[in-house]
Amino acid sequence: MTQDLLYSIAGIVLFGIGLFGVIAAAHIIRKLIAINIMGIGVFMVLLATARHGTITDPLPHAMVLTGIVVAVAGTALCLWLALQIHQLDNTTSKDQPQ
């Protein structure tokens, strides 16, 4: 098993774990963490596809670096929105009664 294949499989597994977390979790913060885990899985698959034999393509590395910056900004925005929701109705879960 090559390193690229192992990295791809790990990325797919992380994406699956994150998808399960998005579906199963009721708490907003847990959903946000699950979405971040899905993003890490996508980044791992992109990095695994960056090498073709002995030549490494720099474009997937640049895409992952840009994606990390966007993910951090998106996470900060979602945390701020979760805080606003909590202040508005004193809950952060969709299953709790109001």
The other form holds:
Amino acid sequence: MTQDLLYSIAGIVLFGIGLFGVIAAAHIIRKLIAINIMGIGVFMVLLATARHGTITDPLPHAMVLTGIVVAVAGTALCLWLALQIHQLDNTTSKDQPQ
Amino acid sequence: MTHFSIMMLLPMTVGLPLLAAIVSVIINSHRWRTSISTMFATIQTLIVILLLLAIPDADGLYRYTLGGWGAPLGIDLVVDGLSLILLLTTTVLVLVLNLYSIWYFSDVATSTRFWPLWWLLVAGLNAAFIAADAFNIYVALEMIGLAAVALVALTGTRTALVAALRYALVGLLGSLCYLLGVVLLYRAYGTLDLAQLATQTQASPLTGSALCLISVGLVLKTALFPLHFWLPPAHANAPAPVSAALSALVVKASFYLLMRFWLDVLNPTVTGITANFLGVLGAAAILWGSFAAFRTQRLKLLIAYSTVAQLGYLFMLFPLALTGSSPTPLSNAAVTAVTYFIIAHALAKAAMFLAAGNILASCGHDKIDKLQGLVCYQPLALLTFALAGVSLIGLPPSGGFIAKWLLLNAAIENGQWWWVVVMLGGGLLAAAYIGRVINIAFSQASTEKSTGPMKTVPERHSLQVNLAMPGLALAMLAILLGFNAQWILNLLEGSIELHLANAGGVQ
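What would the structure be for the form predicted together with its partner chain, rather than the form predicted on its own?
Now the full complex is given, and it begins with the chain already shown.
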């Protein structure tokens, strides 16, 4: 009981840290990492919810798996976009230095 | 129990777009891909119409259990009048935008990337409207979000990529807030099924924070006023059909979910103060969005800011439906009004973005100040813009007029006259920013300094007409919605009463 409460609170703290990071960080990679930390926070709360005494509820695990897939897809998409922007900036600055 | 009912076609509304997405990846010919997409869009529309015809026999509510697994573990789909009306709006728009996109994305490379993403977006939208549990809504939201971001980035310009990246971050942030809210709900009630949650929710700190997180996530995705910062660049820099779908449908999906949670699932937790708070933000959105639309220099940005303003009207729902003297019959009036508003705005805004897309394509820019004489070389686009504008301003006899009228009625009957002032003011501001464009478009081009115009006079006339028609059709629909309001009102009222009765009956 206390253990999963501890995990839940830690998860929510992680969520908060991530949220702060997304808002405060200037660099896109930092923002992305912060978002992933938020995600991990949510997953921790979910996993803590799965424990009912000695019995483990499988449903939150399935949800965490789905969540991980979504997080990977989202992160990949953001990284691709960031990379595209970066390359675009590099080529333009090489072609026409300003 | 019957062996087969038409309602069993329900999962097709998600299955078909997914199939279409896969098929459009596999098929390698532009012609085949577009014809098959049109076929899928037509079938999908027919299915939704069949569902609409069949729903009264199913007592206005139908639940489909995928694979027969059932609520806690399996995926359930649920549909009622409200979600069917939104499904119908989606499919009709998808059909029209589909036709437009065939001509718009004539370039093979872009077309190859567009169609699969497009169908994923449609699948996500349909899934969000019929998902029966809170976690599947999350999956649907992410499907919508990821597909929409990729579609915004399709043009590949730096501004579009930056807008898409910002949109992606906001989308992920919103979904994670939503997901944490859902997790808290699961912790409190041990179920994710919306119907089961609706029977069990009581006001408690845990449920309250869940509602708060879910609302923040969805409001962020709906771009309500202080959180709207990501919307104008994303909607303004996407390709025209994508802008249309984003403004007309994508923001509405998250609003619909917000509606579901506030009016139905988590209703016991909602207080008058929070409902009024959303109303105040909505009012601020109307004023600020209209003002920003008036100030902006680019046509597509103007339309995007107008979306911010129009979304503000939708949030009038919460104070009107959830506070006030006699909530039950009036809340129905507010829900009907807002649903009508969603449809009217979807049609008008999509039409407007398509018109702006044509103007952008023919002039090579969309700077409002340089659109003089537009009426001479893009008359159809301007006509579309003006007709859609009539509906957005809320002039009779358009769909926008009926929607606003219903909303004003609900406000007056509820004794909340202050919203009336804001809504009427918003209408005037809309008239100002739309009038500004029309005024410039009709003015004579100054002969020496005509920078943009006259570049492409009908070199490919048939293509121009093809591109103009879908937008014009949508604008006409937005106007016709006002002429023929009664049947859709009956449909709405009947279905929403059922839907709210379903929520109320379990309390």
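Residue numbers count along the first chain shown, from 1. Only the largest set of C-alpha atoms that superpose within 1.5 Å between the two forms is called the rigid core. Everything numeric here is computed off the predicted structure, so don't read it as measured data.
When two forms of a protein are overlaid on their rigid core, residues whose CA moves 2 Å or more are considered shifted, and Leu59 is not one of them between these two forms.
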